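The form predicted on its own is given below as one chain in structure tokens.
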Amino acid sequence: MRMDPLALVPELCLLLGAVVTLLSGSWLPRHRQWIAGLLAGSALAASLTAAAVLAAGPDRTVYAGTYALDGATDAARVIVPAAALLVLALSAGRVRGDRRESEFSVLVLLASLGSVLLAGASDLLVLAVAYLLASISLYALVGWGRDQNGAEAALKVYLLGALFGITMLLGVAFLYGLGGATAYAALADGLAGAPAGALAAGTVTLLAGLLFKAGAIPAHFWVPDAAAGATVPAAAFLTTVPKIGALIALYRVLTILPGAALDWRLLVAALAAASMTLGNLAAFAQTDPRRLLGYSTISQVGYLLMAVAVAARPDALRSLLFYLAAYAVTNLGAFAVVAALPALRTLRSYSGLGSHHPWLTGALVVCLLGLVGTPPTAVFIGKLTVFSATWSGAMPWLVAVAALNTLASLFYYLRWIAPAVTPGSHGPAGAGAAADHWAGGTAVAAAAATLVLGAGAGLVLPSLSDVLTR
């Protein structure tokens, strides 16, 4: 077994960070908690850095070939901490005092860690394990309001995490036994001569567990709940980062899989397509913006299960991995506003903000209309070389529903836009309160970033990789 401690850095400091925030908020008193999230930050800060440095390293695996050390592990070592950077930026104002205020921090680092070490996995039990520490984070992060709200979203979310991760355990025992191994290398081999009928039964029930942490149909039935449901922080983080993790783990687990036994890119094009239609159809009546962009998010899902859909294509994983990093940011833009202004709890309520939040409406407009894929956003780039891909890769049919679900999808982001900007409207929630001023700070500065990566997308799309390891 190759033993490389000094190529898991950017993970072993998340746990580290973990256990020293953990530790150190259990004695600090609660007036000095900051100083924990701070530790924390500084701990995803650290990570990020040491990510930066060993991406120019080569392409290889580490532990008996269970951990993938490539290009899209790499960019998960980068987006999830920059993410759970931002998360922890825009929650300031929400946490600070609350006794519980180091255990948001460490969540968030626990759950970053499970969501890397789902990207880098392979190998179905690295998988498993990996699943198992990015939900149960999950779970408590839901519930860390400890409100009534808060405890359904928890509960909800924990009975159907349990319920698709016993099916996911389910898959990976069906695929070892069609194997006989688990590692990825191992199995593609192994699974080559295996009955169409069980191979699809274990590739399925493996796809569920990856299914709910992307919050993809048919696992999607949590997100909308969770959400409205969580505090405005843990919402924007259940939101965005397992995604990451859980898409290139779903790309790299099925490049494994012998495609002449089973059509499993017809089967990610269905979801693909199922996800954003039923995503966008069930936004368009939503007067909460955050259960809006809880079904925003499960539309973005399909447009990201696209690049999955054809994964064969050299320019899948380059798309992937740049549409994640676009709608990381934008989808966290659009998150700070609302923790902003925590009191407005409807569209309606919105009515106005121009007049009195003008930095903050802008934040929203560019991230609402990033979010739908509007030019020089970052989400434009996105979506442009993913629709290229899969049009390349002979799924135009694919491409004709997300072009009419990306134009559907501007009618309910401008129900949120528009009263916000028109001049001289005034909503009854009174969108003249005063903003979070952390999380206000953060939506300004993903806005921007959104806006410098779409600019910067011809200088950040060729150093993505295209090879994946195992």
Second form
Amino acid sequence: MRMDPLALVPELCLLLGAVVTLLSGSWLPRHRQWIAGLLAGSALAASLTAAAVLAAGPDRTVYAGTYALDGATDAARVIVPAAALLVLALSAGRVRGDRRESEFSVLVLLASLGSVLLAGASDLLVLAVAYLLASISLYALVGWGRDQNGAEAALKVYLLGALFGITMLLGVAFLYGLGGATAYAALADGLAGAPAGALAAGTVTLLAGLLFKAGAIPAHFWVPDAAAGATVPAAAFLTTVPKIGALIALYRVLTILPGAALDWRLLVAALAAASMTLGNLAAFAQTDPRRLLGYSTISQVGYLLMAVAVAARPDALRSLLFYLAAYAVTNLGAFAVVAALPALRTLRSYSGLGSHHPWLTGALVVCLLGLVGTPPTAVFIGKLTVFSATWSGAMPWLVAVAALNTLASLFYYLRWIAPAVTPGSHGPAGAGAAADHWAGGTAVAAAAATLVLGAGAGLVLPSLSDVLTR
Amino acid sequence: MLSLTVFLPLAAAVVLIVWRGLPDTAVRWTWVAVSAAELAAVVYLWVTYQGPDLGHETNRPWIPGAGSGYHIGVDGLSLPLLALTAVVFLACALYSLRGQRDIRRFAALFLALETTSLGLFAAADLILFFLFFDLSIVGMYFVIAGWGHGEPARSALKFFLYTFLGSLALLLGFIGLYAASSPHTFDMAELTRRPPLEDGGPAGALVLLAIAIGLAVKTPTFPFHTWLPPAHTDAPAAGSAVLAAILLKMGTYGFVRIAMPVLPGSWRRYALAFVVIGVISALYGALVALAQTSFKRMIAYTSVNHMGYILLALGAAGLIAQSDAQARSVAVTGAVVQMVSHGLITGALFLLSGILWDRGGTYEMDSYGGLAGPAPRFAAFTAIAAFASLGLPGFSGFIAEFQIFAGSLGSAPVATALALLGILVTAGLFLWALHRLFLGPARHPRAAVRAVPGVLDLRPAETWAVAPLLALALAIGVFPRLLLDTVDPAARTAVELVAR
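Okay, that one was the form predicted on its own. Can I see the form predicted in complex with the partner chain too?
To see the whole picture, the full complex is given below, headed by that same chain.
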């Protein structure tokens, strides 16, 4: 067994950061709680730096093959803390002075740690632990606002999470029984001769938990309720960060399954098609921007799952990682606009935003068109690479479904953009209300980042890995 | 130099957006100055261009992982369209000197649109082409939604959804080309050199179908034209002019630039389908235009008719069994000249219809009458534009249509004969429109305006916007060599590529 504590510095930064933030938050007076937030931010920055430094190291597994250090983990170690930093930035205005100010940062750190561990897990038991770590902090985060909607949402997420978590543990037990091991490398050999029926049962139950984390069909029910019920910063976090870990984990675990016994590619492709279609159709009728974004994230997971459906093809992993980064920054940008104007609870109330908050409107337009996949935003390149990989992976039908869905999604994003850019109400509760500076700044920064990431895709894409270690 | 030409308007747009304190007059003149500089730059590019290959080329890796590069360049097909873009945008800038609501953002939007248009015509990479294609839709959406009249939000949404559907089909086709090419690439020059799917089998047919739908929606041809009349009618005059003169050309240009040379086998096999769609568009557009009571809708439908001629010529160029290379090259040349000619003439007509709206508040032709008396210059300009549009000899439209019909007659005689009827119908409808607007007893929906002498007629800014467009149409009609010398070699190359 190879002990290599230095290899886990980014994860340790997150863990220590959570502990230090919790302790300092407990001792600091209410008006100095921002110091705890600053510590949390430094921990994320330290984790990010450490990940960037360690990314140069060789691809390998540590701790007896239970944790993989490869390009996918490196990407998660960068994307997750960066996204968490954006969440902390956009939450600054909302959490300032709250009784549970430092708890928010602690929960963000722990949930980020869970997400990174999910991405790196190369052993079913580590996967299960990471799932629990990521989920439990998420339940608390959803209910962080302690209002009625938040409590309801938290309960819903908790019940569904517990249900899918247990189902996933069942799948872990199944696969362990079939393959005789929990480490992926050993499982890949052990499962080769497994009976197809049992393998299918184990795979499907295992997928349940990861699909829950990803917010994909059929484990998506919690997403819109949580997005609308939780506080906006929490909603931004839980529709973005868990997906990063979950999708990489899905990619990792599915590639160990023997292809001959079970056509899991078709299953994932069907889930992808269902996720994007149902997410889009349900988003049509929404009038609350938060619920709309909730359903939009369900449809986005559908596009992301396309890359998983053609896993192990050249460029599939690279496109998945790029799309994840692009999605994270764009989705957070859209949520940041919502966070900047918390009084606007309907799409209609955004009318006239353009004349009062031109920068914010610009950020909103860029982020929403980005989610559609309009060039030159980052999601466009993400979609382009994912579509290309899927097409090469002999699934042109899925690409066609995705293209039609992209068109359908345009319709509801435009329902939001249209009032924002046309003149309208000027009431104090309407679009004329003052915006939260922290969230507004984050929105503009995220919108700029999505454009920069799109234009700089040529530099980012080749640096992403296209093989996994196990 | 080409990159600078493409991105200078965008830089100016950013300055206008950021510098909020700039007075309106300064904004207007900045816009005019930048547009004029663009025209000068394009003229310089044209004069220094040495054919017949891609000139002023820049090729840098952009997204190497996805086989896409920042590859731009110009040749005989793109130069006329670049020049057209610069001219029409300058005309819009001059036209807006007379006053426009929220001029700062309007100017910024148009400058950004100019970049997307120039970029598209200079793009030599499919993803770059797609990027500009999509951004032009976004820009035009905001022009219609923000500055339109009537039901702008609805028309803008319809426009966006339709053309975005088209662009997605186009993207699917591009990805299909990418997946079929080896090594995987989006580079047009590379794809033209070694066309994937050359056998024209089912995969080639599907990819061509996707690309053709995408371009046909933008062009637009029958039956994908339904977004066009509302978008045109509700857009501001300058927006309609750019939409008709430049954005529609993105579709037809895509056929010549991408569909024909990259999928020669499939193009040849399905050329007849394009001929048929072209003829239907030409006749249908003309007949529906005849039935319009609104001046602007009428012009919008004549665009469908003119685009039909272009598709007819390009389709005929694919029927290589029935004609010689000379005739097909004449047809393609005619198609390119028609793009330029239609851009100049329809741009002018839409600006003139904007003046009609400005003075009368309606486009309904029956509300007006006898305008030739109080507005002689307006009447003269509209008459010139109408005659140019119906293809009177001496104007660019005649050169274009003559070449199209001469080049297509050999390979598709029946179709060409049918399409010729379109000219007859257009002649009739333009004459009838002139008759209704300008002759007879003087009538005008706003009596107050009519009472003030001279107020109905063109103002200097409007004259300066429209006159150059018509002068250029006349110049091309009288000295077509200026344009043909550049277009001919490129058209010959395109025909050779299709005949491979």
